[in-house]
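Below sits a lone chain in structure tokens, taken as the form predicted on its own.
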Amino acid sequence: MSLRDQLSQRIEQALQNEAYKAAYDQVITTLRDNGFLPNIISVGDRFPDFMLPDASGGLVDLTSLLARAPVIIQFFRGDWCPYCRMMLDSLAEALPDIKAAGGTLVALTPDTHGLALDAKIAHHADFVVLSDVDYGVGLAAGVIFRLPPLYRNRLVLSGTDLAVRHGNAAWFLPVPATFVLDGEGIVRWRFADPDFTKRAEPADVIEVVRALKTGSLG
């Protein structure tokens, strides 16, 4: 079954509750409203630069990624959150024909205090997993947003303190994008929606990479 069929399944059952219904249209309908999707870094756009620590500690920099192009830098929200799960396994899942593509995937969260280690080992990510310290990453990227307060409560309730797992109060969370980077750091694909429950299918992923990687993306 492809992501895109998993998250629809998923987020059909979520909405059968009018609560998150309620807090989960709030989110979408702001963003829509605000005209958030045109502020994201788009194709032809240089990736913003960076250095942040990774799962294990150490610091990686987009200049070092680069050396090894294409680069996949992936958001998501954080292992918390359902669809970032099945997400991150897919990935797992599709890490061999990526790397077989010539593509490095790099997977950026807000989570701190080693949620980041956490997310890897769960889900046997064989790839880089980044902490974005104080969303700046995400920022410069264009896809942090504050959340609205009925999703905000729904995450209070559930027991999920963002506040505890991004090391600060600001409520922010990134919508989960997708850019695939050339070897000069300009984008040159991108995926991202208001909605969070969409995301890139990883084989379309993979085929952006390959044809990066021959020369023959249009």
Second form
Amino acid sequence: MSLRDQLSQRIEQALQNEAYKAAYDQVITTLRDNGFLPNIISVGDRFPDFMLPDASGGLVDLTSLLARAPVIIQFFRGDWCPYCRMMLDSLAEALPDIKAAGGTLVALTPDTHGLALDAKIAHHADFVVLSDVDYGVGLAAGVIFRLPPLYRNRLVLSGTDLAVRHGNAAWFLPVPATFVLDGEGIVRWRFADPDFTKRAEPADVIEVVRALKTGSLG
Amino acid sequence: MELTQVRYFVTLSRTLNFTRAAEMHHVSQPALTRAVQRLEEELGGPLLYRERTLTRLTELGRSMLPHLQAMLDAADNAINLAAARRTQPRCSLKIGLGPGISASVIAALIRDVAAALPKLTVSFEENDALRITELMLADDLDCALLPGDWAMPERLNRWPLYQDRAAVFLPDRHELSQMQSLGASDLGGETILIGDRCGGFGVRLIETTGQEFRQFRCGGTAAHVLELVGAGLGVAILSERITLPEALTKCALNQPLLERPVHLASVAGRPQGPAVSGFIKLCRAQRV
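Instead of the form predicted on its own shown above, give the structure for the form predicted in complex with the partner chain, please.
Every chain and every other molecule in the complex is listed next, the one we just looked at coming first.
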């Protein structure tokens, strides 16, 4: 089943719960109403340079990653999010094809304190997972937003304390956007949606990487 | 939210003057005002009171400022660190260690920073929490590992790093050295070495058990106390994270279990060089 179908099945079921639906709607309408999308860096922009801690240890910089371009930068919210878990599983499954196409996959989460490593292990994610500590790279990429109160309250009640997970009590999150960069660090393809249950389809990303490799991306 | 919006607001929070903030960023005042308005829309309310003669932060502005400042610093630091990786500047990292807190915990992280920034100089200062705090505030230390029960001033950011636990350090030749773990009752006939800069586990053992122990007091650090253990003066109750010197053994202390949280601290809002920001990010990202 495609990631898209898995995600839509899950959200359809989740929306049966009225309280969840209200929290979900508040996130999406807030982001749609305040003109969030145009702030996100887009095709043709240079992705901001960075160096961040790797979940497995050490510091990783974008320049080193670009030596193995195209580079796919995938923001995710954390292992606490069921949609992120589905996406990470789906990316882990697609990884051999991504590599075969010549791409390098990197996932960024604001989670700290070993939680990025937990996610990497739990999802057999054999790609680089970085902690975007205090949301710096997410801010530079324009993907960070403040979680509206209803969703935030639901997380608190379910024991998901983002202040603890992030080591920062801001209650900010990234939209789970995907960027495909060429060897110069220029964004050549982007997926971004205010609806966190909508994610880039791995098959589409692989097609983009192939096209970039063969020089046929329009 | 957008980087420039956050940058403008952080500057505005310092100048409390739209004209001056706009000048500092070389933009027109209406452009700066619009950017801050967009940030306000996104954060769900006004960040500033705009009065004729007085601009000041609202409650939301005050509560969001430290977070926005931290995020802006993180964005700048991620770029500066990547640039330093390319240019390889000389840089320094001055770390404070509270009483009895071992540098072994962070040694691998310092290696990771040095791998990215080979011209790194590292220095350590082991001292009591008050002195370490003073040195951080005076900008003589970049960051520190301190006991979690230390009442840090608000100007310091702090993040829990790990839960420290006491172990018994004794000579290899000691009859208890073969035991997997020890309790206070096993130590009845022992002399407990109490160092005044060792983290206080020895004193806690005596106080929590109410048991009578022979004590030997020493004005020194864990390293000094371990020298005395090696010479056969007694046993020491220290952090299990301390690397074992030759000819000594450490046994887990399980009765009572003595623990303390250890936090990473740094001065909020102070500009950080690439080595410092890299080190703090590594500490925060991992479970040490």
